[in-house]
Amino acid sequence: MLTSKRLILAHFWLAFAAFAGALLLGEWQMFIRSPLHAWISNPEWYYRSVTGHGTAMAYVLPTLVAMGFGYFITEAALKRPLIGRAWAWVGFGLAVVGTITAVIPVALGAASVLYTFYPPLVGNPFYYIGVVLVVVGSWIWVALMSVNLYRWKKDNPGAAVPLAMFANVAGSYLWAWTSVGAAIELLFQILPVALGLRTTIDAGLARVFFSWTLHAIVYFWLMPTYIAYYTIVPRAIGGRLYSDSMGRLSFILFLVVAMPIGVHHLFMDPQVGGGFKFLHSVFTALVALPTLLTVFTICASVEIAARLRGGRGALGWIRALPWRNPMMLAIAFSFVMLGFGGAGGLINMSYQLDAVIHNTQWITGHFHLIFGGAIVIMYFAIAYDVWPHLTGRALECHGLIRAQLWTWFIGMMVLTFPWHWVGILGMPRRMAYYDYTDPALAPQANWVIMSVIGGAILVLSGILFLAVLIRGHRAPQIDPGPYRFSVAVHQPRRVPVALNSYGLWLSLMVGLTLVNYGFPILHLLTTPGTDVPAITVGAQK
């Protein structure tokens, strides 16, 4: 029985209402860069729109449905009420108050520091006030998600902690961990710069606290995508979750080796040695143990559903697949995006490779393929499969489900493959105008133009989204009955106790995480000359 109800919609209207406004920006940058449209007179305004594009969909969204469905998923998974409510709600009311504090100075062109912050660079205290307040809203959730799971341990000794709460709690801690190093850069390094308590900073030290959090990330970003893989996709296909133990593996393996690899995303600046760089880009290739091992347990799991439904042969059962049911749409859609935006990855982990796309729309196009694609699409699929259980109405218009789906999948590919082309060809980031007369761009132009399009096929499926939620709320009352989660074809009533707790994997992530960062902000701290002077957004050039 669910009885936070209103407490679990209230963070997916706030996550989908940032992602509405996040969409339409997007495409506003998109196309106001393209030779669609004339050179904008002030280019700050698309600067300022990338800050607000990129805070609400790294930030906002991803924290606000992971703290949502957390909640929904302790109620769900444990069969008992939420410890900790009120303080679930103070959790909330943070992230309100921040994202209300960090858009109006982005919204006023104070902060277009982006959503990497960009030292030297420095923006109005209260952007970086405000995020501050969102993740310290999300360590509340990360503490009640502990509690809870505490609490059900002690009164059930022994037992398995259900798969779906067991990942749910990994993704917390794996959160918890990663945030640490944005938050070290902004209390310590930017906000005191920001009051005008410092006048300089150490852009490189930054840089590197900050990629503690840039990549890892992404990691606690596809936690719920990830989740709704092993917990819910099997069951809503109409077959059973493959192995159990596979997927405690697969979220055990996130929470060791996500977190020391985002020097990589420093492979061109100087102030990290050549080691570490090889050494994160290892650890780096250690993070598709067990996205390789995800694939393979769900693709075994959806072929257990088609066999269930008298699929027969090598690859006959792939027909007997329930194409019209929107899960499995989603769980298709999203593996070919991971697939695609995958293999860029490897490149991106390439010194090599990475030195002839660093900094190109290449990056831009697999971040988006991975991000706003395969886990993005994940997301709108959870919020499909709990909205009956959360308002007790029934989601009756599949066919406009079905569309919303096809038209972010096509949205999203037409979108970010003309990026990877033109990044392959040099064209830069985050560049607020290109001249396409010159000739060096014009062959680019056509490939600008189908993004632009791509971009509005998104918009679209962002409204059939909307609707669809709203429509749902307005549906034919129903009993949804109790809330289930996937069951393993063998499910275990107990699991060795590394495979049910998470001393050990704790330590293992902290551990190479201070192996992998140490000496290099050590060094970083302990060499003198290293500041430079900070530059205020809209100080005179």
Second form
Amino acid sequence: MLTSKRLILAHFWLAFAAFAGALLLGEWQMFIRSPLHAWISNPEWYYRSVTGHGTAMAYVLPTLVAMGFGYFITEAALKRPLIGRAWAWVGFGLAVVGTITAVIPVALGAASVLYTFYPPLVGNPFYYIGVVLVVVGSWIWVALMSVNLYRWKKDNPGAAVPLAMFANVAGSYLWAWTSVGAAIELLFQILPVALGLRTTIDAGLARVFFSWTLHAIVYFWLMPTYIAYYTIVPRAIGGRLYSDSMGRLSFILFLVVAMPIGVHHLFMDPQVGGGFKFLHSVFTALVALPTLLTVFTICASVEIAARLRGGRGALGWIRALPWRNPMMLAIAFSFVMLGFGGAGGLINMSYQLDAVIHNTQWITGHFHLIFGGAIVIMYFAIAYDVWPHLTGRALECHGLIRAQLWTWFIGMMVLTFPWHWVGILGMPRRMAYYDYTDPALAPQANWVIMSVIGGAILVLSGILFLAVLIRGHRAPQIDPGPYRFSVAVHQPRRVPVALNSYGLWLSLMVGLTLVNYGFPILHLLTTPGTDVPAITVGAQK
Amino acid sequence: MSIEPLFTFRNRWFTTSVAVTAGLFLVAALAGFLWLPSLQSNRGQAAEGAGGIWGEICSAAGVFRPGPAKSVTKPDFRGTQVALTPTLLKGADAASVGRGATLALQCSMCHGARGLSEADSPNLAGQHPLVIYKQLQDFKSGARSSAVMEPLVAKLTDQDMRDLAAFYAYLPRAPWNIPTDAPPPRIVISGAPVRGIAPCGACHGTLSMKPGAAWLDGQSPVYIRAQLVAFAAGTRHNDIGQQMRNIARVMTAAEIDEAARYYAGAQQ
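Let me have the form predicted together with its partner chain next, following on from the form predicted on its own.
Let us now look at the entire complex, which starts with that chain.
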């Protein structure tokens, strides 16, 4: 029942095109500041590249994947055509225009402020306008998800919303609320300066607003991955979902506790009080809950698949798993990376431990392992799973797909483990140049080279990924049949209204945001003398 | 649509979730705002500022309270009073340049008739107006000291300084002849990250410019060297964020020499 194939494919292809370009930039950055290459003698080129890499990877790729996958889920799970397809194209158009509008000033070196903006640095206004357009495009998606679910519920009173759609709409609401922080920062703080209407900016307040977005955005990136865990993986490996309710509970918990935790990015910032830092630290720890629920549920679902295939014994069933199935590989790799990344995250969220690794390459290693590793490898798996249904052609190159997943996993481990290590040794992040001839840095040189090799493996893997998808467009035509999501062991017919709607959870989310952010924001807004002169990037030469 | 009411105390999902969330928040808030601050060794200091428990809560909430005045260490010299913003010198016109040209007659002895010095004084031709304006203000306020400059700026008004800045910014820069076959020295291009030295070129030209930082191309090497030594010794202290003092202190004599020679270009 897919009627919007072109729309969905357009979203996926824009996402993956941005991904491909940004992947090359990332490896170039690794290479030119490693001991393998002489210093390029101009940090501006480096920061220009980092801005492009971050903007494409953090805003364009995950937002477009979430939007495309969201439209796919709406039609496949609700089994009816998407309502408001014209609006969806408008949202996509805004994302395209926004991406181009943002990329041009970055490429010209007029906005080398990194994707996290870092006021009081201020770049060309078109960069920020482009980012805002992408976000506005995604808000149209949020509205469409809401409308489609509302109409379906109206036509199916009392029926349980399919888990995939329930999670998808939860993700869209999470995004709608988390993007508000950065939107306020851009519209009311940065853009007035970039447009020349103001000359000073409250950088501390801007960082608080950005932290509102910055952590929950990670869970927005995570949503498609978790949806795949629950609603694709068990079916794809021939098993059943252990518990549908556990899935609903996990997505609800993400909605509630993903938001009021962003200040753990500001542990070293003086403008936020220690009490609020502790409060955010506590709620950050709570995010482990939905993650652990998910790990348990998915491991149980995988065990069901193994036992259905004849697996025996306490751990002997692991051998019976379909290891040649790409989805099995993807979920295993994703979990390993999620495990290591999550363990590292426990360090980051601990007030005192964070001081050791704050602003070091450990952080860069951490978010590449979690996002680039655990999350993005499932984006690949999602694309492989839905591609035949979008193109009407088979993806037959299973060997190539397995090679792609293996190389992505190995590349990401080789990239990020040395990064974590040099971070512990004290290597700062966001630096364009390292003097490896200095005795203090010389021992880090070999680890950095190892990371460059990891990055090269990732580039290879990225090329394989695109090759698989392009071959998919040329394969012989087939009838893939209707798309199926996982079926739970006990498939629910009715669920409690709390697990079938969002009102309660959205209220808790907004409430927690207000009590955890309200005072720091109001206090900074009303304290005089917190503005600093803005520093224009790329202004005079 | 579902008929089961959700927002009611009879719904266990509602009561449990709200109670658990509120309970967690309260416990975390009590720990973060009362219990943990009470364990800190500086409890006495916090109490001194705003009185006991309330003082601790305010402190944990991030409310800034200046300490007792006696604890503030004041420098024994005057720092710069100029705040640089992009609009500070907006509105300079041709008349301003003309007035500046007249005023500059008294500067030409050292800085040259066209802003190019032959006496190891700084070249001012084509210098960023913010730089000229800030240095004149600093000479007048005493933030920067010079036996020659101080009497000359004593009678200048704020508008005079704006006019002088506009005039010198208007003059064409000296042609700068650097040898193109050799790369710029490392201190200019890369700095020395391990010692916390940013590249000279990141603010002073070659790579990029920052507001308030002087355009150094073609300056006298004697002048650049002397200023770096003065920053290192602390006898010059009108850099807003101490950035030049911090950098110059950790530069080696060889690096100071390299930077001075590079920016001097053909004049070396």
